[in-house]
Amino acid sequence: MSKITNVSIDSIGSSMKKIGLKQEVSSIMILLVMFTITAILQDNFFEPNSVVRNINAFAPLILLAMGQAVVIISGGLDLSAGAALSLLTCVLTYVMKQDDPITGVYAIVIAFAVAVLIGVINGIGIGYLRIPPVILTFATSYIWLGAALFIRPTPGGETVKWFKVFYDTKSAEGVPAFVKAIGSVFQPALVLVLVGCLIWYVISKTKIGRYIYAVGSSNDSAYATGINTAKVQMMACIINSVFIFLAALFFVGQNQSGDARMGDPMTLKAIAAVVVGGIALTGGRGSVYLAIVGALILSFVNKIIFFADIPNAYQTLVSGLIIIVAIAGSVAYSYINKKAVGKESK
């Protein structure tokens, strides 16, 4: 019988070699059946007003989980991006004073500022003082968390009003007409998605890019090459740090506030995204443009379970089985490609 199976195996393994599929394909499968589905249960799918408010609705996620990928990729994990993203929008909303407008400046400056610090201190504390990414992260989250309830006890503050122009540039005021010209063909949360894809396409051609993979792949066999691991660790934390910040910009132009506990359900999603995306927990695979499918996939989930239907006290199971689904997908190819992979070397 166990020789059966492994000529199955071998056989549907081999299949899939010669028409190409790789678990990114598998990905972007699992994203186009969703997106079907998605669009066979909303009637108004694909009506502009109704895009604008799902490209709103998936843009934070999907900065989230670009960010993480990244820490990801590098062999590490971040349990404090959901904290960081809630002390990020405090800071914001603490520096603005609604009636004097260059203070949207200094608010986008000195929290840019912050999220560098806070992945700095998670990459000292994961590269140079090798403290486990989990245990680190889930300390440093507690510590984003307290600073957001000092600045924040409860949800509020400021906001100038051109700071709408990160979510909805028709309603900002003060903004020039070019910006709002762009902002009426790209929606600012869709412009924020590509800034990201942006930063990482240039990161991505640079060394930095290529090493996050290498110590992901292997910390002790990238050290023997001669590649400052630690470093390049900072740098994976310091660069999700920046995406979280891009997700803070548009979280305070919806909500014009800030809130000390917003981000808290946002970390584990992201997390679950890169996975659903297919990039793998182990590091030094998968791609960070994945992590965009990924965030995709759970956004749709949501949604088919909203418009199917699904009671309230039923809809966290059903997403969840949904969830596990998709990774059993990613993680039954691998299985499947590595013993064809295997059978073909001996």
Given for the second form:
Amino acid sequence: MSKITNVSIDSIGSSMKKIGLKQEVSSIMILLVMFTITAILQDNFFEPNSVVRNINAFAPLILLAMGQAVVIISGGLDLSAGAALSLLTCVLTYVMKQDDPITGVYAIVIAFAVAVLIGVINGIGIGYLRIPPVILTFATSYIWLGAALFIRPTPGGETVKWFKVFYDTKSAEGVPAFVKAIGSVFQPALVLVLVGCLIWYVISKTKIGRYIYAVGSSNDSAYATGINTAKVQMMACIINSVFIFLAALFFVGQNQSGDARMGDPMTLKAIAAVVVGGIALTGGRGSVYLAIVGALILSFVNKIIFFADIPNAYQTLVSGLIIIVAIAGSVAYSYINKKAVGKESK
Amino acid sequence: MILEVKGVRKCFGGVVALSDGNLVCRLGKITGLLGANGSGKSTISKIITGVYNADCGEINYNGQCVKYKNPNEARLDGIAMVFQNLSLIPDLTVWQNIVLGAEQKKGIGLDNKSAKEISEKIINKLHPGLDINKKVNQLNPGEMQIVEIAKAISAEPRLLILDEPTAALEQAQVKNLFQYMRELANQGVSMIFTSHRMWEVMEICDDVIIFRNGENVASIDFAEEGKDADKIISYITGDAKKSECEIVDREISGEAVLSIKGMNYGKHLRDISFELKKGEVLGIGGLAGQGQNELLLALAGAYPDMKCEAEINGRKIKLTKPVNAVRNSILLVPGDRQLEGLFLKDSVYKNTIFPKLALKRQPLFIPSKKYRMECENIVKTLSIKTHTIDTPVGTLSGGNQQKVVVGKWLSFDINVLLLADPAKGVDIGAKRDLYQYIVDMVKEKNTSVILYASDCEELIQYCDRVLIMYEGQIVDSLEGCNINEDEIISASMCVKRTMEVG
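Switch from the form predicted on its own, shown above, to the form predicted in complex with its partner chain and output its structure.
Time for the whole complex; same chain goes first.
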């Protein structure tokens, strides 16, 4: 008897250690810390209204970070994500006419096609033409920006009335009752994030999902094994575009207008979220879901700054410091862990 | 007969790697491929699998004439190859790597369960106890090699080519591999097996084909002609015309410059001890990848974890940091000049002054006029063929690049010069210049040199003493007239020991 219990305790111990070892844990721990601090600082943190507000504030960054994560895991980097987001909002509002509900459907179809096209162009450049991703997407970001400015030189435009469904179902007009019912339970922003997760969940179970990791980890070995690496890189770019498309739906629902420059600051934020979440910039390592964790950490940092009564002038500075401290903590954590494991194996 | 290769020829930029490659492989038999380094055995394997395209000649596989453009085409036809440089994805798990590129679909997702089962089955035979859920980057080189073999086997090939699969494996793992290879052979899989270890070839192969200088010189069917190691060795080395001992033994003053005792570094270097005398040219020989490069790097202080007792001129030193080595004037001319020895985009002049800037006390402003003069001198003495000294090094030919690497140490007092295969990929003229210069330096300044060369001739011609390495150990030391091709090769193959074992 005692033998059996010993064994089971040992196995529990080792599995605990395995959990502790995982990269995920350190970033999730940071998230919990940030979450707690925010909850303490913000008095009405758990009230429905502020929960809804927080979800709306966090969702776009989460979506962009997930898309960016797919590209980074495949060994690339997308500097054009923000510009692509702007372009999609401009396309959506360009096609829609306020009085004609059906134009909303056209807009969604056309914008989706544009999103796929953006992914294909980036993918051809990175995968088939072998242009370094940083350079290529830096260049294409200007193309997307130029196209957005062409169709919408100044912020504005109009949307169909039901388009608010992507932001706030209650105030949307002309939508079926059951959609409203769902919307009153789940925030649209939350639904968009869940759709994103579902998309990635399905893809991660397919060949492409595994090949994205293979190509990001070692392009040459993957090629030698007979994987079409260029195609895999293009698929990663297209998946990223789909996530950008989801974010664009949210923004247009929220603002009821398009803006050729609204996405610019989002690009680097999304990349930062991926890194903070613990996904290696070198590719091949980390889970896409970690991007959600990273995006939440960044968002909570913003909240903390806001509620901690830090003077305006220092807010940006402090947010940078908090991120550095958090990452340093997680690096130290994994270092200690590795040492412990090393000793054990000796 | 499953495979027949006839008269295949392959050149790499004027260098003939394979002049007349012929090879026959029978159904369910294991064919050994033997030969010294650069005899063309790897080249012919790669031509069969489509990594290289042959210049001429024909390959018959299953009675059809085939010509594969890439390894994938060959694999679809049932020819799998275990590569020496591994083709694994470090961030995927063992089983994911084994089925990579051949995943089976199940509904919308992948059939992971059967993939794991297949992997488990193969791994259990090759290396029981290896966790297939581990990531490849957590494995040691031997385990990686096993995964690589498992990956090739999982494709269920009809012809399996194993290019030195045992180099990274331990004895027990080799035994498991051989058992599995026999099993596969009984199922009708043909195999081509390359190895440098004689006993392995003797044990596993049904017949052997021996390559020398890019052509096959013999094929021996063990069933008919019996296993005779001496005969095989004589085929590998060629009809040994015992070259006259021309080298006059030079007087080497007995004083030791560098003495190494008990050098150990992981699996690469095991218990190495030797002494280097003043003005001596000490050769390091042996087959490729037996720890020679590691030995030189260890002497240059590249490995912090390395354990050894080192004395230079009777003084104890620690060789765990490059700085210590350089301060004691132990200077390394690295093997891969493009990667380790040169700033390719910078000019000849800049490359020659970098060591000075790094190591010597400098005046505030670099005395460029003086240094340029010195650089011109180096170019002249080494007869480096360059337009001006401001030409980027990357545009020079390989031999001239190598001269720059050597030349940049010219203005230093060298205690020990380490040369890691300095003449690799260097044309004959430049090679002679380079060695002539080194020989002169040894004579004039009484410098000591440790030379690792993959080419026996260089060792024979220039070395006073040659140490032979085998699997990280020094197995033999040759001196004077004993330094000839025959002795070096038979010592490299460890024939003496294998005879005792077998």
